[in-house]
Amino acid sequence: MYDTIIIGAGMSGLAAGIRLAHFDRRVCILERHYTIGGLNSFYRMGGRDYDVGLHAVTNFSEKGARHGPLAKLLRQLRLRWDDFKLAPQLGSSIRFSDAELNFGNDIALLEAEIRKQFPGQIDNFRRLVASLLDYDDLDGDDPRFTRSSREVLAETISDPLLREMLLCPLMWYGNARERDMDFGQFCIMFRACYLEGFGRPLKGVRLILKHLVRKFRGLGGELKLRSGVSRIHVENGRAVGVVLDDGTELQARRILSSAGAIETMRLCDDITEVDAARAGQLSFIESVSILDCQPRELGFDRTIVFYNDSPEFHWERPENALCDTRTGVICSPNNYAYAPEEGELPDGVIRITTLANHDRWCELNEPQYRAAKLAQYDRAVEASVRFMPDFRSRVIDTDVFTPKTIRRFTWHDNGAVYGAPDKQLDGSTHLENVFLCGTDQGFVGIVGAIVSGISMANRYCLQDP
């Protein structure tokens, strides 16, 4: 019998095992793919490594940080700055047709590009800031949370262009919900995005899973790789356990999973018929682009590029292609002030996401499908080289993974990235010992996903002696 059962070992599956374990709970991670880590984990492919997910650790803080996410989860979980030793961003950008505006980890600079390119609006701006640093990413109760942004933003942003090129960014950070965006998901996104910014570790996502494996198992807690769970069974309205793809039966006072809400309430035995529309739509591709140089050397010199290729920013799956080319990012990991003594990336990396739809991506069969990710490589790159120098001819290996690997790697629905829509940011289902963590708890990124593990361990699982 363990006192918690964990469906995930993702971020937030493994941040909350190690929040229970530090209290000698007894705690199990069941993770049915051969890896951890979820939408953010990594492979190893022509000998060399590529993440799934990371293009960025969003919520940054410097070492001896005391305030903000990044400090918080260190003290809750036991670990120092260096197990995550994350280089601050160069620079990043949103590149629309019309206009551009650069941001860095100081929100100073996001202040003087508005003034800049938006001059009326900089009082604006600074309104709207003002008005995002009392937002408690935890009060489910709060009113604003499911206000439309785009509303929000039009009472305080009288610019639509300026509207549009905020909401970019966040959006594809962390944003399930097509067209518009949840006020609420915004303050927080806000927040990780332009006022703490971003940071990655020169060895990337495998880097901070490795200290939170060995931090889990280091304390005693046991995960099971190639352990998926096939339902969750209840008897008389709680969870009493869960069977395994193999068959067989492990119980438990409480489970935590971060299946996503929609996937776990079609684990639970209790439950006939689940509406799968709720789930997520926006799924994406990532190509891959391995070059002979460090993109600097060509002119290069941005962590990340938000584009769109028009003043509105269209945000949506795309219902009769593959992918959707107009808007896009652009990241590259070499685009880092990594230290001295820690050296840099043996090879220049080019990582381009565009939408996709995971219905007509699973619609190819083999041969389509390997043809379709040739394709769509080159039409993502295409469209990537309006808005960064052309790196077509220092090419020398590539990779693409499209909504089928995220469906693999997350077992999300339509291989959404971001979850469903809607957040359950208490984090309870309709069973009273069934809790969720994880995207459709609300938090999204590396930080907040932890965050989330941490929130939920504590609330629901450290209550009872």
Given for the second form:
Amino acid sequence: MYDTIIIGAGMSGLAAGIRLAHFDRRVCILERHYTIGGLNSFYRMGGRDYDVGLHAVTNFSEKGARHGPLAKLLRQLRLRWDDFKLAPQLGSSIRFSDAELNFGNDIALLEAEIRKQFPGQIDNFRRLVASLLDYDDLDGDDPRFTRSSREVLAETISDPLLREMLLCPLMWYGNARERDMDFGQFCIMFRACYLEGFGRPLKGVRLILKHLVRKFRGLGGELKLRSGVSRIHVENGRAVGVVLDDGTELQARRILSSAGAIETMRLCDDITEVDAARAGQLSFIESVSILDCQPRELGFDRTIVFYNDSPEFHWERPENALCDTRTGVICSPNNYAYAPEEGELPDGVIRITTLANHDRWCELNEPQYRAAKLAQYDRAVEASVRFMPDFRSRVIDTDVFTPKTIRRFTWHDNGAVYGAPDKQLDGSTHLENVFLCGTDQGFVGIVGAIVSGISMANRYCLQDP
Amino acid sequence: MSPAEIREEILDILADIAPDEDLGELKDEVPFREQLELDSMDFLDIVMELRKRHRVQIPEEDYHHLASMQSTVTYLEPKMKDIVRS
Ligand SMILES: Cc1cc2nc3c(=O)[nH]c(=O)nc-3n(C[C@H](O)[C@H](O)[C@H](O)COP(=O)(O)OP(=O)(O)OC[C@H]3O[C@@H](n4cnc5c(N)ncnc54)[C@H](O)[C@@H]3O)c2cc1C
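Would you generate the structure of this protein in the form predicted together with the partner chain, following the form predicted on its own above?
Complete assembly follows, chain above in first position.
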């Protein structure tokens, strides 16, 4: 009998597991995949290391900083800053067809850029910053949390182009809702991206996952890979245990699930039908190019470019196409200020993320699917080189993954990267001893998911002695 | 435990929670919140560490006694005097 069974060995499940194991709870993490990491895992192909998801760790803070989510999660997990060893970004840009704003890890740069490009808006921007909800207000109780960000922005910033430009990176890095964004989520992402900024460990997501899993196991936590939960067994309104894909039964006093809200409901054997329409719809393809040189040698020194090819930013699932390349994210993991003693990445890398339609990708048969990957890679790169130097003649290797890949390795409905649009901020479910953590509880991204795992473990699994 | 031993024990817990901090400079009479910017989650962790390590129970209404090193040691002294430091 476990105190807590955790479903999923992604960022949130591992973080929750560390908290519980540290305080001597009997805890077991069950993961269906053969490796850890979930939406932010890693793989090796053609002799090269790839990350699934890591463009940037948001919420950057310098070593020694005491506040902010990064400092907080390190303390909660008893980790050192050096365990994540985040190198700061060189600098990022929001590029629309006729306008550009640069930003970095100091908000002063973005302010200066707005003063230069949108002189009439700088006071409005400052008012917006002053009116952001604080992290402490983000438990969802504030009535402003669920307001439309587009409405709130329209009340403060009168230039529509600036509004679209500010929204673009924040939606890309953490908005599960199509077209608009909850103001609470806007505030979380605004702090994470513009006020705190981006960093990355030289060794990528491997380093972060290595420290999380080592810590968990070192504290006596059990991790079972290739152990998918096929059913949560419910008796008299309480979960009593789980049944694994191979039929093994395990018992637990409570269950913490990072599988997603709908996905978790579907596992419960007291539920016959779930409302699948409530699942998230936004998924991506990721087109990775390996170059024979560093991107800086081609005159590209940006860490992340959020591009959009018209004055209006469209954040929605492409209805009639596999992908939508009107907007995208271009990332070069090379463009971080890695410490000299650490060196640089061995290859130049350009990663491009574009919006994609899960169902259309899944309708393709195998030859069509393979052909579509090649064609959509070309389209994504073609769309991107409108906003950066053309790197196509320097490409020596490529990889593409699609919503189908994301679904296949994380089991999230629709391969939805940020989960369902309506979050369950208190983590509760219809069962008194089953709780959500991670994506569908409300905090997304690497730092967000870790914070979610910690706070749900604290709130629901560490209360009794 | 003597007050000096209790102080050592608290230092040990703080070093565990905030491994990057230099605790050599810690001033006993200044609130932790000011010096280390500890928040409510961290105070809860101090409480949980004391329970885990020494079975010391601290009721919620007493949490304010843990404000600084000085007040913490004073508060814990009667609760921990019979515990032998291992
Ligand atoms: C292409 C891409 C790029 C990204 N880029 C960034 C970035 O640059 N920066 C950033 O901060 N974030 C990024 N993210 C987002 C970030 O990866 C996620 O928000 C975060 O990892 C979510 O963690 P989680 O624990 O909530 O969920 P997950 O990682 O999805 O964890 C859930 C786990 O549960 C497992 N599981 C599901 N069902 C079952 C079952 N029935 N039984 C057992 N196990 C099960 C899954 O296999 C998975 O491992 C990116 C994501 C993607 C896909």
